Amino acid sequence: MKAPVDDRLDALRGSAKRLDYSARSLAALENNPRCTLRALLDASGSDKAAIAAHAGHPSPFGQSAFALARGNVFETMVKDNGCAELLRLLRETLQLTLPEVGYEDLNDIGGDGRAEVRHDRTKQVLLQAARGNGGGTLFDHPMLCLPVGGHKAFLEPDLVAFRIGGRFHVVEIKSFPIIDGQADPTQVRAATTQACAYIIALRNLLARVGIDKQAVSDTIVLVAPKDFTNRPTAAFVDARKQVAALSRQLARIERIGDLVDLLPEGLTFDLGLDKDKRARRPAEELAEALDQVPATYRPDCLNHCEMAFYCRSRARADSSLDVLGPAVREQFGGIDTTTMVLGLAQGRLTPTQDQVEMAAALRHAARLRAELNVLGGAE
């Protein structure tokens, strides 16, 4: 029997097919933990891309076909011949002792690629390895399952999980380069956060049979091209903080009923799809529904959320400081809008007790700017 909160989430989604969580969508929860709109759309399984497009703010979200193809080619090279290149990296670059290696491909089981079948086999071989009863060291494309908000989320790592020294590690294979030992911090963070979903799912699998979570390391192995070549290199990345942050967000999803209870009665994001999957609901009506849910926009939402352009437009219309990013927002504690900032700076607004110090700093900055403008004009 469904819980009342599930019925309410179904009503939010409406007639559209439910979209399940993926590692990418779970990682996005950690990137913007304060956004209620994102949490509700994901928990209800709503199609964020379709909703944003119908509301008038389509997003070119997702990887390009070229990037996907390049990533697949690089991953295939790393895993070719039983992960020979990966083994070289583990032994030479990371100085790991792997005297004997067993490799198991979990892409499909006897020609059966269904998620449930692959998950059952993944569970079998990983538990055997954890108990020391199996010969597997490397596991290619294991199919993990993580309960999220009462629903099963099947997570298929485009990686290999390996076991050494009694602990499993997650390997993320990415096609962005590591140049002179450095990679783009934004891309590294995205890869690490996505890997955190796999770490949590693997820990959940083992915990069900009483195996401590420490059996899964929260240090991931990042494999990427070295410099401007296609030759791979590897590095350890500490993911402890992000694992903890994503765990908190998953706990928040379990309490999604608290957010649902705050919604207006009858609220829905249903597009009213016809038999040809075309939205019939007026775009203005959909926008009004979306506007009834708090959204927290940040500039980096453009990298990971389909609703980003819609939320940016909304934040700009509200003169929200969110459009300037969290660093600026934090500097103006207790002040929410650019209108309020300018009003305090120009002395047109009377500051509250909590805003007195900030108001004085803003008026001082305004005076300096005015003086510089005068000097510039004199020249």
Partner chain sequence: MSDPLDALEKSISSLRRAIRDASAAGDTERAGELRAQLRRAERAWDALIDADEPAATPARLEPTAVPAAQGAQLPAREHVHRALMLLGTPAAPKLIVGVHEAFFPGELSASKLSSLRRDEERSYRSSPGARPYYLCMALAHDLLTPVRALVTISTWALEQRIIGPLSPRVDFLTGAVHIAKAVHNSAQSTADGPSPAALRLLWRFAVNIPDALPRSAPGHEGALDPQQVIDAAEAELEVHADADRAVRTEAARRARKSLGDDQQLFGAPLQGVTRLRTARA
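Rigid core (definition): largest C-alpha set, two forms, superposition within 1.5 Å. Because the structure is predicted, anything quoted here is derived from the model rather than measured. Numbering follows the first chain given and starts at 1. First, how it differs from the form predicted together with the partner chain.
After superposition on the rigid core, the Cα of residue 367 moves by 2 Å or more between these two forms. The Cα position of residue 22 differs by less than 2 Å between these two forms after fitting on the rigid core. When two forms of a protein are overlaid on their rigid core, residues whose CA moves 2 Å or more are considered shifted, and residue 42 is not one of them between these two forms.
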Second form
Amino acid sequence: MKAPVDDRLDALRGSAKRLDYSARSLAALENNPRCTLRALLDASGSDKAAIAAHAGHPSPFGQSAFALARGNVFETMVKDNGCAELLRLLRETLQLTLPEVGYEDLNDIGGDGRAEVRHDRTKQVLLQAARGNGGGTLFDHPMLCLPVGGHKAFLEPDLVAFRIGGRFHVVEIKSFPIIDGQADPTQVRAATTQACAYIIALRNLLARVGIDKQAVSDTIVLVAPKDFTNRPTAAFVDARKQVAALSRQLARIERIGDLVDLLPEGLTFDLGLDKDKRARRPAEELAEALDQVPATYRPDCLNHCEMAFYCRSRARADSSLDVLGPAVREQFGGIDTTTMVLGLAQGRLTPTQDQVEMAAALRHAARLRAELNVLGGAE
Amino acid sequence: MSDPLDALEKSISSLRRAIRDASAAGDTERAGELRAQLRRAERAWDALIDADEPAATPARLEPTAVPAAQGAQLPAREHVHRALMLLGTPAAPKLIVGVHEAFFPGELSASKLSSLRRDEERSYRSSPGARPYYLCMALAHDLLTPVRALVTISTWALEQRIIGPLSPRVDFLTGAVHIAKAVHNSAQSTADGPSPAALRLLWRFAVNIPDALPRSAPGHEGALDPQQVIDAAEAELEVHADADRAVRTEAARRARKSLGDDQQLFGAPLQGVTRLRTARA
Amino acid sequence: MSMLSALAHVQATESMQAVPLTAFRHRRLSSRPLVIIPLVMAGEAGAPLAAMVGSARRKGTLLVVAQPRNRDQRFAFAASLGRTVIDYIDSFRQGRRGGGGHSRYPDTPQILVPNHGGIKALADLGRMCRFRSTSGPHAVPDVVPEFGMWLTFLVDRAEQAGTSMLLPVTGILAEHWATGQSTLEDQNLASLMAWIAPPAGLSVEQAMADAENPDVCPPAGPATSPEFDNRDLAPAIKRFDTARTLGDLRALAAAESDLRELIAGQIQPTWRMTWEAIALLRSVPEAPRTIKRFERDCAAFTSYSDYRDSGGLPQRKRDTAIGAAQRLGWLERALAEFESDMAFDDPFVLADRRSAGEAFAGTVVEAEPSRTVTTASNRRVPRPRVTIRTQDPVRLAADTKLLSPSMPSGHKAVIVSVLPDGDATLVTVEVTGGMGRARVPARGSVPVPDQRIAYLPDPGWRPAPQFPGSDRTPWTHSATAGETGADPAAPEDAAAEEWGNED
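For comparison with the form predicted alone, please write out the form predicted together with the partner chain.
First the chain shown before, then all remaining chains and molecules of the complex.
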């Protein structure tokens, strides 16, 4: 008889403190949804950075103090003086009317900054607003809460604006510039995915008292510096698709049990932390445990997953085509390793039924390259 | 064949690797030493390649000696008081510094302000009423707790120091009116007219108030008309004033009833959300 | 990517060394390129931190902005870098050849940056500089807008395939070599060089690990590594700011030289590696048709020079609808031509296209050399047909126009039929050009049995698309009159940039 899912997830994490989902880690679900290793590490609340480091592949993710400072300074500037700049933008872009200036500061509640307290108050004021008996228009740093895989994840949007066309709008304040009306698409996408988690959490909150999800717009308002100035500008970003995609990923997490059932009994990623928080578990043993779980490595992971360097070394050791990225991979549909590609290309391996066509193409390509080498082009 | 540059480059590469090995082994001290060595080597390389080309260094030193103008020697709390009196509304340290720099001489920094606030409360508690005024807190309309980062003056009416949902906007517009008046006055009374910093400050306010900028404004602070800013701000104030006043008056009444003198100045003790529920019910 | 290139990457993985993708270098390398390594401050739009610039490995100048958030220092930096670049560009504006409207400068400037990010950094710098006013309250030196316009010209031109006035070194390297890593990792100059030419005494694996370690190989920019920012740069900038606030001249000088040193340590390794990469690229022979594209660069350079001399306006912030459509047309055409040129010049590229079925090569198995047809104007012309047997997976259809790198230039043909023949394919083509003016084809102008021959599609001549003149553009496609973008000469809202940036 197998243990219930939660117990098994706790066992996977071991003695370490549970890390909750954040908007960032939820957004990351979107990046590589098919990766089992990542899904399990996240669902069990394991510390991916610590695990990767102990397995010998520390993640190089750090954020520059400059970027952090710039982000904070810009957000403060947008909200200074009763959100003066923000009001101007919302009046321009969302046709916010003149009387709509009510401001609720949800950063702390009477000096109490605990997530639960802020969440209670957030719920209170947002529901009042939704029912039409509250003066709030701008909700500064509301604390939302979304149950993910049976655990609470607290989420904190930069700002929620209310009652533009009777709907809540999530406002994301980012410090990357919109130059001549255009921003870096990767950064916009990341900001949008993050905002999707807020939209879903907000809808969830309202749904509990029977308010339709239409009350929350799936268009986000992106506020960012205009050109090279320090003045903000605003743009709408349609997040419909990403909201749908993220909802799907969240539903998958609920089915994490299916993945857990496939794991060998007794598997754990415990680091064996001693009282000084030093990892005592032998690194090889940890690596062995990790190797039991399939990972779906893509070079793109290097940009956002703490485990990426570990997974890449594993993919390299397996001669996996994943190392070379999708452009190469898609040329060899149905083949997984470089060894297999070369084996078929050189005629050393006999193709299976469904590899016959691919093998012919490979042999042809190999012949062409061999001819070229004879021509003396390559060493 | 032993080019000094080649030799240097070789040693730079090995230093870099040694740093990697030291950091990997957790030897931060050694890594630090090696980094210093590396910097020397890179400097030497730099010196060898462009011995004859001193690179242009763009940094320029701005004149820092500010003439000790009248009032420059005042204590910081006087500076803050003066700026707040001009503004007439609760304000965040950043805005107080902005107003100070726009209209008054002397040095005032935002970091100075935060220590000042603690001193004021201490001073009040040790001998209440010993000073003609205290720099104190703005109060949240519902919990009557101190509001993050807003500074006020003890001599102001409680209503003026309460922050309701509409108050940030009302105070912004009120501040705009007062700044515009101050700019107008210095245009009338001083030979040089308002300082560039004052015009910039007014411009920052004006761009965020509907119809406060001349229609043909080329986005330049020189084209500002203080009277137009006043008219525009007052027009929007009209929209919010009554509702805001009602909340402030009600909260002030409640504060007078339930808070002691010191709490009226520095806020009710923090009590979390349970109290809030009863306060709002 | 074709299967052949994909296979090359697999071979590189297996042999743990880079393998060539082409026989030639299809980009011109100037004998005197200007290398620029731009660094920017993290999280800040258009805040340059430093640049190393120079036209020889041993003549690099390091420019540093001590406080990148300070507007005056930013433009002082833009002015010094601008002067170097404009002097370099001006050195090519001489020795004009040819007369009248067709006269041209015989050479062009060439700016090389380490990676694509470097081009983006120059694009931002160009955008930041080109609308600056040289008079009024926020005046900048004359060279700043001039520099901005030239940078914008170079960046725009770089988007066009086959041009070589502004190139990322990683791009040229990856065009010629396949590595056993992904495109993403190929954008890291040090990783790419680790595969192609690892430092002496190091294996490719070791060099790859070093390439991703910022202590060994500082990133080639434009962003610096977060570790460096937090550990070294932030405290150094703070010391500089403090010294400046206090007006302490000695501390200021010390802080400045400290900053310079720190940044030199980050930028110089990339500088050296960039020049190593250039030396490596010089050892690859240049493709014959590169010269043809270079001549177009010369024409574009000459014409933009003349436009600048005539006091032309800075480039618009955004293209008009027609401008954008026109530009897209040019870009597509340039790409098709570049691809065809490469396949024509280079057996590797030709093989690449053959593996994708976009070209073919084989042996002539049948020929009808004396076939003629009568044209509409009642003239008899030779139209020989030949049939080629190929093992290539031909995916070209009848009526495709063809060129052949294995025939004398001017040879043209068109596909008549493509028929399977066992595991091979028979392609019958009709020769339509390059046979001379006589009634009988010139000697050697028609393929003969048993001859090996290759064909690829002719990118062809397409008429330039016609767009309505700007006065006839429907209003839905024109820039709104009130928009600032409509008046490219309007100076930027300088005041808006002035405040708030210092805290």
